[in-house]
Amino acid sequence: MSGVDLASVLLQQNGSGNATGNATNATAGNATNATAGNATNATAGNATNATAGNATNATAAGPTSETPLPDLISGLLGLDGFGIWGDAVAALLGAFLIANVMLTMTAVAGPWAKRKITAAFTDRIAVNRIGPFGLLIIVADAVRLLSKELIVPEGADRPAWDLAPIILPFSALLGFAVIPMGSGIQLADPETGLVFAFAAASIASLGLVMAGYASNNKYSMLGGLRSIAQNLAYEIPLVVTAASVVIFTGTLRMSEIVAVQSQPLIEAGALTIPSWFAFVNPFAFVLFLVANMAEIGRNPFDIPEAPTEIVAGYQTEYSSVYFVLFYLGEFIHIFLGGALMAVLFLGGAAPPVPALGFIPGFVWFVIKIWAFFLFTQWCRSAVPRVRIDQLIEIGWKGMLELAFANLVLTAIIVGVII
């Protein structure tokens, strides 16, 4: 007899009325409760229990998730009425809403933060003049970059070479559609969310060959190359490495993954350890978190820029608001990976013990994603750049080889063990 099955008859001997057709279902390694009303119910009269690893209380019915924003703002403003276009103009809002936050954050990480952070690494000041708090260089820098003369090189691809600043913040924005953000902040939740936002991240390379070669440049065309050498040697490990996760939850839904990390993993008296894959899998965690160093660019992988060898690389070439554009999409896309960080291995937008459950989930998604910039950053001013044939190695020879071996030992914990 199956699992629905022998749910089912437990359910009808035991009076269960209240199930509406849910029935408990199981899952590779994990044992998932679900109610009419939400509630998880006890079988047997035994709670759902986390397995060493793994802890879910998924519903059966689906994910137990937020309302997306869309929705959300198409009740607020009475557009439910309008069918499909309501649904646009409410989509269009919310995509405008996460767009403008994720640009105000940006705005004050690359001007501001980045001096600031760099500064206390190498004992300096940085920016203190302008403002409270040195602030008003965010709109100084503004003014001062989009007021430059744009350069064209001579023999440049034009077409290529106005669209490759476009695509960089582009391929980064539409990445956030995917990401649970907490507090009902999320565009839209496909059951193949994970694998959107790595696809969407991974436009940023086109947009970097692109560059690279429409700017006629010879250091530019190195920048360019490098670029989708490093890509391709870091971002199968980095997908590799996710997809250990994928194993854990058995789903691509962003929303069910971050489900899955809510509940505890370890209870001692007054301390919880939540089930976050950092913790389940801290060697997942550290390969995700260099191969996600790599595919940004920061240190010790910025190679398709190295300042020292080849002036600017990609974007030598660039100036005034196409040199906006290029560094605009660099921030957006380390906020990205602080995303994918969050969602994947720190429990999306849930505190780190229940206790600080008061706290709006979207100010401790905003909190995770800083901490990551903040490690970012540490390595910039920390960690020496490494050569060219030494990154290429460290991903074929040593990253991939490792997610793989990662992968199979999950696969095996979670169909052997657990």
Partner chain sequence: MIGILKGMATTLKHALDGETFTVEYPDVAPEVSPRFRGVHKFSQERCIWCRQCENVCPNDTIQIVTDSSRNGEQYNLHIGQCIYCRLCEEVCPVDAILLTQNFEFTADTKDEFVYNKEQLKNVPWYKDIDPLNSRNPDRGAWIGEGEGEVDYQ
The other form holds:
Amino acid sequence: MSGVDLASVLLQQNGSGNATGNATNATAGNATNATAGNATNATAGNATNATAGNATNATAAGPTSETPLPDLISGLLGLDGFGIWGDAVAALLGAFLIANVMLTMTAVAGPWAKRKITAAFTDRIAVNRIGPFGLLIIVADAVRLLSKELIVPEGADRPAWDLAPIILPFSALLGFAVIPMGSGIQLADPETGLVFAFAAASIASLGLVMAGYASNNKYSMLGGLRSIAQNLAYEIPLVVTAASVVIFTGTLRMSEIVAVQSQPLIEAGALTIPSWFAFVNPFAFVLFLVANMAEIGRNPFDIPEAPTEIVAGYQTEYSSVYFVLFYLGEFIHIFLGGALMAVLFLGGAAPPVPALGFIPGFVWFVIKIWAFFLFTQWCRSAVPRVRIDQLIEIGWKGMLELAFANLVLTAIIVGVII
Amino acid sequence: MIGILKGMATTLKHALDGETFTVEYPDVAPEVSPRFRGVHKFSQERCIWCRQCENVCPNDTIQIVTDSSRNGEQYNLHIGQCIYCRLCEEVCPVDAILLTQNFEFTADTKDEFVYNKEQLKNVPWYKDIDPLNSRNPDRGAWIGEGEGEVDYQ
Amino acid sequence: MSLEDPEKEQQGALEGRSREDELADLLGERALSRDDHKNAPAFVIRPDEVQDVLFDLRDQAGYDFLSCVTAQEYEDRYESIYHLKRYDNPMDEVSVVVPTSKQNPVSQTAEPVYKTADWHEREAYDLVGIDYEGHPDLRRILLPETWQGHPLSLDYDQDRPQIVTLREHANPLEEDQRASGTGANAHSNTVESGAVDDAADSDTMYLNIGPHHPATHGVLHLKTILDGEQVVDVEPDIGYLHRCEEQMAQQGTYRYQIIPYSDRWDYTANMPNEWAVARAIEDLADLEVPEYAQVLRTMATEFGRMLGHFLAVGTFALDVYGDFTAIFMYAIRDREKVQNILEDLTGQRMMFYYFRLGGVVWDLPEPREEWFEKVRDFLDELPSALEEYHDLISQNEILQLRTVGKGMLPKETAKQYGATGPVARASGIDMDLRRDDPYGYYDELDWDVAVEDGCDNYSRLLVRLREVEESAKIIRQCIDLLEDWPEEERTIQSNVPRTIRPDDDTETYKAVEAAKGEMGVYIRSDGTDTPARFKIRAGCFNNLHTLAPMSNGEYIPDLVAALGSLDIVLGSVDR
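Same protein, different condition: the form predicted alone was shown, now please give the form predicted together with the partner chain.
Below is the entire complex, every chain and molecule, led by the chain shown above.
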């Protein structure tokens, strides 16, 4: 799957064509990257179940100006008259679309973009022999990975071992339910959107621990334990830093957080700097960026995997479909991390200068999360991995204090000065 | 912090300058030095069956079979186990065996790597470079060949 | 005592005999006879006085470096030779020869005197079959524990089938195939059984790192006992890449067939290996090397050292950074440049075989100017490349956090374990055979020995980066010399006979400074054109031995970093 597909899906979705037909097309087209077709469906379905209720509630009471995606779909398909069932179908379709967009981006990022980016940093060319720019390597890789034997280690703790690779991508996809992606694309906009996103993202740790414990492998075990220690150490600074944004906005609702950032911060002639929180509070931005890198387990904090130390950590024993699911999960997590960065600090789907407003918001949103992805890959090429004890130390003795200091300072500034 | 940023700047510089050092083999044939030691080439016309190459070979890669009157019958070379030390070429008094720059050879089984004298004769030059001159420019004079092409057919 | 008097040492070169006499006095009655080698005086002692004699030699005569232990079997006896040197003056050598009887090959262990004897004696037991009494852990080291017979002993049957059974598959009715019956087994398997005990204890965990692990740089197996993530004990299990290099050398002729295989020992920096063999044989057979060839050798070897150090720095970065770091590729890029230069010179990118006895095989490639230009271009670009390494590695705060003060190898421990090369120099041991035991053209050139006092992983990295600079300095001087060398005096090989047959029972041990440490070769001739005993002393083998003291108490990531900083090549460890 490529960016072209992604764009076409979007265009079709925004246009007034036959939405159902388009959705089908998207699915068919996705066969290449959908990896475990089952898993995708299951994930999408789950996401919908979890969010459908929220979605309806939110639309009922929501003061938002933009129509949430399910309502849009419902309107397009004429499902308005079917009551709760109509809403459910519309929400399901919406979730399906979002999940597919994310999976498509993951498919581009995982087998292709990652290689190309790493190659650029290391003076190489990387995949260029299959298809234009080597893009068809995505297809080849999917076929290769899916056709491999699924090896189940002796003594694996079966239900947990099987569930772990499903939980990881699922939890990340779930987080996207509340992310406003611009151009009115948002599945649900509950009042507790921010908390929901963090809560959903942290489910991933459960998956990692399950994988580590159930694999019956010492390296996996170490990886699982490392991941839980790391997540404990970084979740708190992450949330506390996000809380400093909430102090500014006074709401947890994602759409409002974005809306607050749309005012210009400084206007100097033609140059307008929007009041993105990255500019309002760059300290919190850096703090959040670092904590986010640890949260998603990328360099310099990729210690749960740490290939040169503990082989591949929690995913050592996974092969074939399950490996693909882990792989997908990790990349969706990077994108979810990027999405949170975008919403909290980079003005969501807003263009950096109003003059560029003609480009759809969704494109800006995608650019922002890809920028974050690029940053993670850059770090991977240039920044050494810290040791587990140093990481915990940085987390508890450094980041946590800084996060709280930032919170207090922000509270003082907001409470006293403004 | 400065060190980390320096490192990131260095990698970014490499990413942006767009230079790569990948050799796009097989689209581009790599440059090979004249002295490069590749697959052997053998000339039965020149060989005097002195068996020096067979003796000097460190791991019995070369096998020579002669009849009772010391006329050569077979010259077999197990290219799959050769360590490319070039000793056979070095000791050969008549340049009957040479290491070409050709490094491309494949086979499905190990047995196919045992080249007989016909196969050895048909090993192609790499990029049509006859390595002999570049290796030992004055050797032709010494063995009495002088100017002109060395005939390996 | 006067032996340690530095002034006396100065005179040592002038009155070499007196030094030997002093040693003879020191040993007194314990020296049964003399069995001098070409490189050093050798004293024959009784097998039950080994520790006594070695303690005296170490503590009173200052021989703090057990360079190598050679074991061999004669028709009538076994023999262990302890090649002793001094870290402050490696040219001051002495050998201790310990013969034991055929019927009862038991010799006292030297392990309490020199820690490094631990592995050397295990190897001697493994390959030759000498039993070292009092050795704490006399097990096979290179071959599997189920191996039958000792391959380098005279009566070894190569055709005997080696049936390797797992312990749990052993048939109780059949004769046990595993080596048994020697006194050695009383001590065997201590670490292994210890591991099992510890595993039963809930506080520790037994972890196999390798033989297939991303950070073992080949097939190395580390038996690790962890307490949480901290290393309690680590025991390297080597031998996966054992290729009988010593035996292969014993079957090859001196003249041609040994040096091409030496390229396969330490295959990341091969040139010094070739020189080690060439130096030993040239010493044994009294061959001269023309000066021009010496310059060529020096230059080629320094290129070889660069090859090794670039790869060492790159893989060390991999170990610390993660498997997609850019540094590795940058190191490979620079390595490629060196390989291109060496390909022009030697005809091969890896297994050069550039050295011949009495010289080298080729003069510089024609046209010479073009080649000089290529080398100069490389040398001119090198500082900026090294600057990049420093920006990316040595100045990076996270890397410093990771490596400074980790993997500590104090000076005394390094000496005990026989560490050499960059590992020793990073522990503050100022020894470099290129300067201290000059060979080739090194003593004519202007360069420095890189020494760091940090004793940690970071110092070892710095030493390597500085040695690359020094190598560049040496190469620059060499090409200046070569450029101006008069055309008629460019002799690349002296006149060496087609077949070399050194005198019967001549022995020598000669070492050179390889990229990883001291690469030594012991040869005993028996009057034929092949060696009777060929022993390789690989720097990597001894350096790997230091891994346990370096990494005990550290975290797994530091164990991996320490292993990377040792820069071992398993082809050289296992030979």
